[in-house]
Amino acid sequence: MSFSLYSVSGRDFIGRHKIIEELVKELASKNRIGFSLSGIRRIGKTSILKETKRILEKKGITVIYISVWSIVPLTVDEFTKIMNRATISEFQKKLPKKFKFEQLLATGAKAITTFLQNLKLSSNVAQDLEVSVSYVRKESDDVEDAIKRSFSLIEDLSEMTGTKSILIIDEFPSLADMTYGTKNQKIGTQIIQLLRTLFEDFKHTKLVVSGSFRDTLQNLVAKERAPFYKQLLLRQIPPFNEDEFEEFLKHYLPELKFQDNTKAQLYKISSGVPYNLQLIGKEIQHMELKKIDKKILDKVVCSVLKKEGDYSFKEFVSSLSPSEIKVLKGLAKSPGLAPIEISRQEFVDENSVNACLNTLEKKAIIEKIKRGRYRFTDNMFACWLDQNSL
């Protein structure tokens, strides 16, 4: 069985039965309900979103998927271009005449109205395209109208074709970093607020968002002053449970034999994170192992961290403060240390340790076991930290 470090769907999609069932049922229903999915890095949010998209499309629902991280540079004109391209592509089969967004970009300003009329689109759809294309081509500087029309294009196409549609925005909190103009002015917060206002009135389109940084996503959807407060159902994506872990092993490593308590050790070291299991499984396959014990598993994990650790975690660490790194290294060396013990071991002021622990918990890097006791949400990250000097 081949392993993948990218999102998976279809027959290679494992577990997550309850959340997929809920997403599909609610998004396909007449209810005006959207979702916000949160979870630690590489927990499988994108795979869940893409599997949901695949199933919904089988039901005749149009799903537009956008990952904010794929938009480079994160500017209004680039976002508008990608949004429109994705929307037209997904509605292609339902439009009266096939065309691509690039055809609009290549059509002269004076000819675009005639071009759109010849496509036999509704007046709202034609206007959405004309306004947003004008902005992308720098023939207009009305940034708010361009964004509004880009989002409205989905709703207006849904109305024109008599279909339901879903807009999925992956890594939604990063929208706050969007800029516009030659001076790269920040406009992301206003766009998020505009999106909330638009979706209050949309009748044919539902919204699903996701994010890795728990506290940042909560500021957008969960807190009382958040733009999407009480607008979306909040769902936390947990690691694989033991049944899903067994399903993973049966699908990807059906012939592997475990000795002693090694299977439980694999579950613990991976933290049930699908990405970690893919990495470890790939290495087991590469080493052509047929059976595995704790000693061999330790070698496999060390090999994975040596090959992939820097790629997986180094950039992640660059976003942390020196004090946060010291606190994490203290926890990695001695799991379950109390704040006062971390302070003494890492030579960091106790108040600073407590502040770091609070911030790291909000970032979902660690979680509280009980008062004054924390653990990593990803044990592979803990192992990598313990093995590297930063």
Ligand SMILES: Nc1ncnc2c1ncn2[C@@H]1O[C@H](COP(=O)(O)OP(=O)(O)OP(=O)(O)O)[C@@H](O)[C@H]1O
Contents of the next structure:
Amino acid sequence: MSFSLYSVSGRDFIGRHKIIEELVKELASKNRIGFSLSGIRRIGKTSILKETKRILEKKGITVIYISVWSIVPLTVDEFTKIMNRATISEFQKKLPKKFKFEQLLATGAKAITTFLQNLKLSSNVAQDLEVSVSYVRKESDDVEDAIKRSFSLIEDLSEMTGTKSILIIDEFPSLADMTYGTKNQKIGTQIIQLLRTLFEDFKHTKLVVSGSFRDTLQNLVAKERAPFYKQLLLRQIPPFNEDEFEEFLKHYLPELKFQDNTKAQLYKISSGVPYNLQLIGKEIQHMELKKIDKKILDKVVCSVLKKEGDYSFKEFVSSLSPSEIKVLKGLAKSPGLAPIEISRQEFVDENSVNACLNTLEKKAIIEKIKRGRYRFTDNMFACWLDQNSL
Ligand SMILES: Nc1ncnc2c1ncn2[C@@H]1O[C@H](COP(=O)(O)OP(=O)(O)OP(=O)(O)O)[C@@H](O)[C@H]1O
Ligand SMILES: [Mg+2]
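Starting from the form predicted alone shown above, please give the structure in the form predicted together with the named molecule.
To see the whole picture, the full complex is given below, headed by that same chain.
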């Protein structure tokens, strides 16, 4: 069986039946409803989006998937290029004549109108392309119009081809960092506002966004003053439940025998995070294990953390404050420790401990079990913190 650290879809995609069913049903319906998916890092958001795309495409719906992280540098120029390229390529089969976005860019400013005419596109589509291309070629500096046309291209192509389409924007909160022009002026929040207004009027296109920074995503979609307030259905992606965990084992490690309650321990240490299961599974395969007990599982986890821990967590930790790290280390060392005890153990004053617990919960690194008691949402991270001196 082949393990993967990339997003998965199709045969290797495990579980998530309810959310996939809901997404597919709503997005394929006539309702004008979009979604916002949130969930901690590596919980499987992108995989859910890609699996949904795969199923919707079988129903003849055009799905354009874009990850904001793939836009480098995160400028309007690059964004427009990537959006248009993805849109044209997804609509390719439905267009009268095949062409690529690069061909448009390579066509001289004077020839472009004739070029577009020859493609037999609707006048709206031709205009969308003309306007956004001229911005990318720096023949125009109307940045808002360029973005507007880039989004409208999806709607207008849908109308022209008589199809429905879905725009998926993965890592959506990062859009807020987008810049434009030679001085790198910020334009992110304006774009998000614009996106909202456009989608309000779109009749053929629906929007799905996703992100792992729960707080930022909430500011964009869930708060009363947020641009997308009440426009998108919010869905949080949880860890694998026990059935999904069982399904994962059956598919990826069908031969492995568990001794005593090692299976339950594996579920616990992985926190049901699919990425952790892929990493641990890969190591079990690498060690050619046929059976596993508690001691061997500890060894496997240790080895995974040694190989992948730094790569997985170091950069992430660098985004946290020193007090947050201390609080996390305290919790990692003694799970379930009360704030006052963390304060004593880590020499951080109690108010700061509480403030940190609060921000860490907002970032979904820890979750509250009951008043004053927290646990890690990713036990592998806790393990790594406990084993490493930072
Ligand atoms: N349903 C699933 N079945 C099997 N493996 C999965 C599933 N969902 C995710 N994975 C695995 O988990 C890892 C993370 O998946 P994915 O990239 O979809 O998560 P993500 O939430 O988008 O992560 P990130 O926060 O890095 O964007 C990958 O190794 C992927 O193969
Ligand atoms: Mg992702």
